[in-house]
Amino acid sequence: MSAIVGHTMYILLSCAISLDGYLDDTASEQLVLSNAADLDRVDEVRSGVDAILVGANTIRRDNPRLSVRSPARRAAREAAGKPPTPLKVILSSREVPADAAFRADGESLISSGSLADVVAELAERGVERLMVEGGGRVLTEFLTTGLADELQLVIAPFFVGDTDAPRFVHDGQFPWTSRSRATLASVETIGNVALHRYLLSESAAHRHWLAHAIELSHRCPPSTTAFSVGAVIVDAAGEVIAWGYSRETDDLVHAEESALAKLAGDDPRLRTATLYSSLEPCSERKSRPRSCSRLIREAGIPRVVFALREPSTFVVGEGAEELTAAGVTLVEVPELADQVREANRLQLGLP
């Protein structure tokens, strides 16, 4: 079975919480969970999306502007043909205050429809990147329905300690459990808070690990007779168990071959792992008796994700067809293909 990951709406959840998981306390004034540096980071993230969504309770409680604040970022959006601040989407079944701060600038949309209907409407409007900033019930619904691609979670170094305060998430059936975990993409210290980035969708995880494989391909020693390829093997728990790149250990070794050589052939993790390769695994090679597609089949790896079909510069590649015929699930992510071509400018004769 093979599939292609195409362009769909990317939904990013963003919030800051206390160490015990609260979005706010019960005081009349809004609790400050972040710091100036992180607020500037959030502003940068906002500048890169098409719409920002919150629930009505967030509007009534916090009265956010939901705007891009930096003049330079607003100007950059306008230079790119976009409005200075993203579309503001408010989920509400009743009237929102006329003097709400979000009305000060930019276009807004107030909807009482279901979450799926609102997302569909935004897609029809051409929204490709949606940022969801709260509150807890809205975040919970995005999480439990499996609509979110990424969670950017900032953790402040203190406790609220009040069960009456609004929580980050409510009760629900979440797709991620101890057996099926989200992908931790990064952890970053920003002053006295910590930013955790989690990838929540399969497509987001595919792009993340493929990007890692492409980074590895830039380590390859230069060659005019073989492609520069990176490969990463990730187990069922989302942990990297091996990686490699072309010509890593000798002039002839391929990326997938190098990664697989770092694991025992009977390693049980291989039977549920995913191999990410920047380029379609080879089906034929002059330098070794076994192709990479054969090595993958022999290892029992059930899924392979790649960004670019092998160009016929050196051989005619049929790795995808061979793997599919053997029952391996193939996923192609063509939106990253140009990055693979860039890593192989010399081999492809690109200017």
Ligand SMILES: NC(=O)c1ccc[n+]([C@@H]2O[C@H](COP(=O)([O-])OP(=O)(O)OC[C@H]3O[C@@H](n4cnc5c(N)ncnc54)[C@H](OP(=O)(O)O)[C@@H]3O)[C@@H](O)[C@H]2O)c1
Second form
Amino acid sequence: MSAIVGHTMYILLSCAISLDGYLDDTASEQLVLSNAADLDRVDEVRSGVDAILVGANTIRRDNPRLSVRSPARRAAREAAGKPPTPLKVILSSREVPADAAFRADGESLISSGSLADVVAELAERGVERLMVEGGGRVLTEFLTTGLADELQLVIAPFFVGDTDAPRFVHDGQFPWTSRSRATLASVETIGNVALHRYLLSESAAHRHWLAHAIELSHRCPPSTTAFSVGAVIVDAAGEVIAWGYSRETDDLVHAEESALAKLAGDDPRLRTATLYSSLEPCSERKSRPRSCSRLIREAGIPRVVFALREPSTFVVGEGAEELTAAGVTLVEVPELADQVREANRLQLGLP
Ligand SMILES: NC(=O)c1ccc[n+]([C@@H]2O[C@H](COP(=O)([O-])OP(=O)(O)OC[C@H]3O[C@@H](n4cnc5c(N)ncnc54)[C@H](OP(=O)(O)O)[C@@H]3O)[C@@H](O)[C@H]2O)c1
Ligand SMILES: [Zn+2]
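What's the form predicted together with the named molecule like, now that we've got the form predicted alone?
Every chain and every other molecule in the complex is listed next, the one we just looked at coming first.
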């Protein structure tokens, strides 16, 4: 998804809008969209990043501090060897006032380069998580260049009703369309506002669905002779079309097999779907005539994402090799492998 090949920074966009999609109104004082509980949530998100970025108009208009406020969170950052508040990054081609509030606390950087240059510079400085807090022009640029992994959008239940007010995003070509949608990860009520979390990059979506598969694996009836696995099948539009877990319907059924059994073999959605499995699909089975790798190939699923290669506890797994040889795209997400081992402590003889 990223326009910059090889960028590994996680970029999170955060903002609050009215029901009609405005970031602010046209009055001189700042419009309050969020509430105290949500501001505290934003403070928590800030404390978890390495840098916070805004556009110069946001500085001119709102004069935000852009700091972590909670003393406990600041202390926790320091205890972890980080500065108490993340690096502040302001995009501007002009002078930024010397008395701007963000300058009072922590390190800051004014940048006038292209977004790609800014992101590259921040990566060089060791920034791994970047939070972008607006405004509309900057958000539009991050979204239309495909340089975003997640959007945390807070919606306040009122209208601004004035087209002269600053919009959430401007016109542009966005990578998400009705056919190739962003992944809706969660919707949460925070008092009188709603927090929507959208995953925008492929890698963020993969982690989300794999985490869901791992969650399902915790529903497996315990066993010492077979692994506990969860599987989710997601169609091209980002909709879950089937899911399953080991021993869901009988003592021997595998997660992928159980999920596939819930769909007709000729379901056209399978041809463009992705199968997420916490563990590499099996290549050999004693208890059933067909392995999961074979079932996946026969279903015509073009892509499989998994977290952990099958440990050689029971059989030597060659599912990944078999699927790759058959032209299926394999994606391994080793960051989540420990969670899969955790769900299989018994089988792996872990303490
Ligand atoms: N509700 C919310 O969550 C929220 C959050 C933030 C802001 N806001 C609101 O959003 C409004 C501001 O939004 P906006 O769209 O007008 O402006 P903005 O996105 O905050 O800032 C745009 C400015 O950033 C600089 N800039 C942008 N891209 C750049 C680049 N690639 N390189 C260098 N400079 C770049 C330019 O400043 P120069 O002119 O200096 O070059 C540009 O004019 C305010 O009303 C504010 O209250 C709301
Ligand atoms: Zn299997």
